[in-house]
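There is one chain below, alone, in structure tokens, taken in the form predicted in complex with its partner chain.
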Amino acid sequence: MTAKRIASVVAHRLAILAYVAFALFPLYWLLKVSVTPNKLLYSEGIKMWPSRTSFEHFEFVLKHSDFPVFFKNSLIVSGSTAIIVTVLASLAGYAMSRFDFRGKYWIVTLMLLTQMFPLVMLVAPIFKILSPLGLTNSLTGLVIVYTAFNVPFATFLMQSFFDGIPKDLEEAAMIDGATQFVAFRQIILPLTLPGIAATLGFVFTAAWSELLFSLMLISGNDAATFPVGLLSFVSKFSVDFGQMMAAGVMALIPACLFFLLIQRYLVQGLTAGAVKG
């Protein structure tokens, strides 16, 4: 009996270890190559850790490329998108969760449909619409597009969080003297904070990774985001693995940091959405 228990615990830990290794190894490799000096890159290509490390690749990327600009652009775009989407999705998700109205079915259908749109098909039309408004080649244009793309899923997410908060609470607030909107702001929103954090994180990472529209709507380096910069870098310096990976590591940092901060709320928030109280 105890032998069986121990065996199952060991199997559990080994399985966890395998997952951690699988999840982290590619990232570890990225880091490893980025700190390997050029001279050792090929001679020690498949060693687990180079015999000498250097930051020359990072130095090059930071000093002799536009990466600091890309970095700033990406931060602005992803941050604004995350905030705006969360606000809009909170409002819409609240409506979905709390009201029974005729258009609901159609709104849900529309939002589900948008998940199926082949985005490539939208590039040219969106360009055509945004271009006369001066919104191509601008961060604002990107934020608008990303916000629209992320709102549907974020709305479903927020709706599930609101569904987890008993209706009694806002009714009590309304009897206490609040309007429905005040009840929403003062009672419901604070209770949805984990859900809001989860949505913020989800949208931030999605916006941080977006490549296609950034590539198509932005020309030139001034408004380019990280993915585009990295890609152009890759095609330009496709032989210099060290520099590419150093750039990759830097692209990774903010998204990962942000994610590590909020991932706890993701599970918590989703769970709260499923159970009451």
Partner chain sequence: MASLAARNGGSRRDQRPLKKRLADASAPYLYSAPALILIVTVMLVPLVLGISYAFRDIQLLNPFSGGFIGLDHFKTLSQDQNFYRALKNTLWWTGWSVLLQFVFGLILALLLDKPFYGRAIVQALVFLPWAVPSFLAGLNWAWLFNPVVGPIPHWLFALGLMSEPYNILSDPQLSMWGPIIANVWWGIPFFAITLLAALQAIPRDLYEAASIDGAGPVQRFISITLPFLAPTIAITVLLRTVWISNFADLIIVMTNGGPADRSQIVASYIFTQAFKRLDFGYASAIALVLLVLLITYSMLIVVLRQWLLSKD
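Pass me the form predicted on its own as well; I've looked at the form predicted in complex with its partner chain already.
Partners and other molecules omitted; one chain follows.
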């Protein structure tokens, strides 16, 4: 039994290691190509690491391309969308969790229906709505579209967190004289910080990596986000893989930093209720 147990543990660890390696290999290859000089990209063939490394691709992307503009636009759009959606989803999720009101079933149904339509089918109607308002080719229009598409799922996500908090906490606060809003702000909201962090992370990454609407609604480089900017490294007859990978590496930095900042709250959410007493 001991030998079988050891073999089972080793097999389990090896399976986890294989999965991690499989998941991280594209990121490793992204980094490897980004530091490979142009002369070696094709001459050396497939190697696990180049014989010589260089940061010439990063230098070109930062100094001789519009990537800094794309990067700034993505930060503005993703950050604004994440904050707006999280605020709206927190309020809507709390209402869905705590109150019974007329039309609640139909509101939930409509919110679910918005998640059923293919995004490609909605590009033309959205463009026709935004165009007369002057919101095409603008960051404001992208924030509005991203907010509209992320609020329903974020609302259900926040509602699940609110459902896990006993109503007795609010009732006790209201007996002591607190209003419903004060009880929500001072008692319930701090308890849902893991949920807020998860919602912020989900919405930020969704907006950060979105390509379809940014490609269809933005026509110039001044308001383009980085997923669209990556296409600028693809020309009619060639692809600048080194520069594209360098831009991809730099585009990963904000998302990684963002999750590092909210990691503590995400861990609290994963471990909540694991220890009693």
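Numbering follows the first chain given and starts at 1. Keep in mind the model is a prediction, meaning the values are calculated, not measured. Rigid core here is just the name for the largest C-alpha set that superposes within 1.5 Å across the two forms.
Relative to the superposed rigid core, Phe259 shifts its CA by 3.3 Å between the two forms.
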